[in-house]
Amino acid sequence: MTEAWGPGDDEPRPHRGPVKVRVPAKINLHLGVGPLRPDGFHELNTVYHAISLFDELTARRGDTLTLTMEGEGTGELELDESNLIIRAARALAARGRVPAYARLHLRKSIPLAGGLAGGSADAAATLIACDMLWGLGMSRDDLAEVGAELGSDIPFLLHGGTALGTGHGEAVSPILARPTTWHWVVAIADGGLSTPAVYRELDRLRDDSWPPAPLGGPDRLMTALRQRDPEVLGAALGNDLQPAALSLRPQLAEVLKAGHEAGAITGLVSGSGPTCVFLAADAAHAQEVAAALTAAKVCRAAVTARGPQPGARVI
């Protein structure tokens, strides 16, 4: 990464050329998810982890402020005011009190409303991205403080690797484990789910007692982080949300299922899903259970992924 710095300079400047950031989607090894709070937010405990799933967001000069795009998403994902990635702009240039002025295009690979924070990333793209180009000179822990009045999980991927998420997702604590790489599979599906549609859905579960009680604290997923074994892993995932996104999306679970079949060691909808995420215990079961649950036409595509990755980083 070349830092814009000039001889003597002591602030950095603007940033003369693109500036191209590739950031990561997130799943959830563990979402406990909590009561409805009286500001309209559930007190959540969780467990972020960032996978090999990347978008990449590119930002010039520009005299005004526009979105361009290609790939996931095309002509559904609007791009005017209601984008995270232009309010993540606005919102950083009145932090920096410079005007929002930039040319921005987003490459997509995360699937829309998956499950895997695919909009928050592009934001957490776009703070680096416009911070470099308008030479803003914040330091991460500043933009996470623009990103969570924005989304909850942009604080978590302006930083990435696993880390614990409190509040309601925005306060994000490095899990600190020796380092091991996780083998994933990703089963993405045709549509989304509405986040806030899934998180009604679990209140009205929880209203009927279905489940009976929350998931609960993560402290034995973070155990299972440290022992390195998939299988120790694998007993630990859970996600609050399930439930509801099976209520919603019933064929899911016949993605499990396949999942399962194929002989992932578990799986589980990956936040709000519809997005399922399996684990394997190495590079070449992934593949093979990718294979599998392609075979078995339960998903609209199933691709490999590892992590942790690092969070939004310009490349």
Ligand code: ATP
The other form holds:
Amino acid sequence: MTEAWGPGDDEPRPHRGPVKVRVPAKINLHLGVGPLRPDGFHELNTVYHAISLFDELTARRGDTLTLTMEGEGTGELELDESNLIIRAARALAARGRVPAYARLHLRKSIPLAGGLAGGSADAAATLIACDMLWGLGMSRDDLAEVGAELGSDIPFLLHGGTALGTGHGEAVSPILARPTTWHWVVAIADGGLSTPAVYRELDRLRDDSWPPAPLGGPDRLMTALRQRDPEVLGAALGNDLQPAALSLRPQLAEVLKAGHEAGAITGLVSGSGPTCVFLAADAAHAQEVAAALTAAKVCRAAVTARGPQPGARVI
Ligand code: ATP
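Got the form predicted on its own; could you also share the form predicted together with the ligand?
Entire complex below, previous chain first.
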């Protein structure tokens, strides 16, 4: 006899939990920022790239919504309704018409306000974890729609890989290049930089230039990605926010110089900074550059990472 109610065999069912999700940080291989528009936004043209620096979110069944954490930013990051994890859980529950009940725990490695989209990564992980815990069975595209309302980088962190982002960065299309692993060194700074403050500084710096800076496209970078040569990729990396981040945090010039002296192919500020990333030729070269950056004492920590990585995934 077939049951007339409840999910059928193929339909998703609530999960007993725990559901553990791993999510990568992002860097921008190209970040083109258009002029400030009258609506206060900047149009972006970016190439996102997910790297092997991960946060982990675990969701368990509960009879309220709670959040705890350990790792980077503990004691500093608010765990209340302002946290993107709580906001993502509530937005998903509203969309799925279920109560937002879960006990969520974050293990954080992505530095706060580092230009690596850690908050968006956590929101993406929450969407994947709670979708499974609550048995909603939503597609990644549907989850991306919920995520885009909360932050422009969230759709990318659901998909991962290397992808083109347009609009405010929320319209994502994957870049199909032959599989290549790129080796990076991530120089983590002491303290963060506020993304809105970096955009304001960019506008201030650009106020003096006429005609307004055009929105640069990623054509050169797209061609470089196809060539699979780190030297070629290195020459095509670019970030329009870098002058603004350097203006607000002049010490970053020392970090970039130290990476150059350590033999990195190239280095740039990640997104709005203050994290700097350096491209290396291979895994051994990345280790050498990381060791030299650590010895130069120009950053809080220098770690190696590989990209591209898949987006938020249950592990
Ligand atoms: P982006 O590159 O997307 O602008 P970022 O990497 O510079 O971001 P995030 O760590 O993503 O910075 O977060 C910026 C701010 O968002 C934090 O300072 C914090 O106030 C807020 N925030 C809310 N929830 C989170 C979260 N789960 N993790 C990190 N930050 C969060």
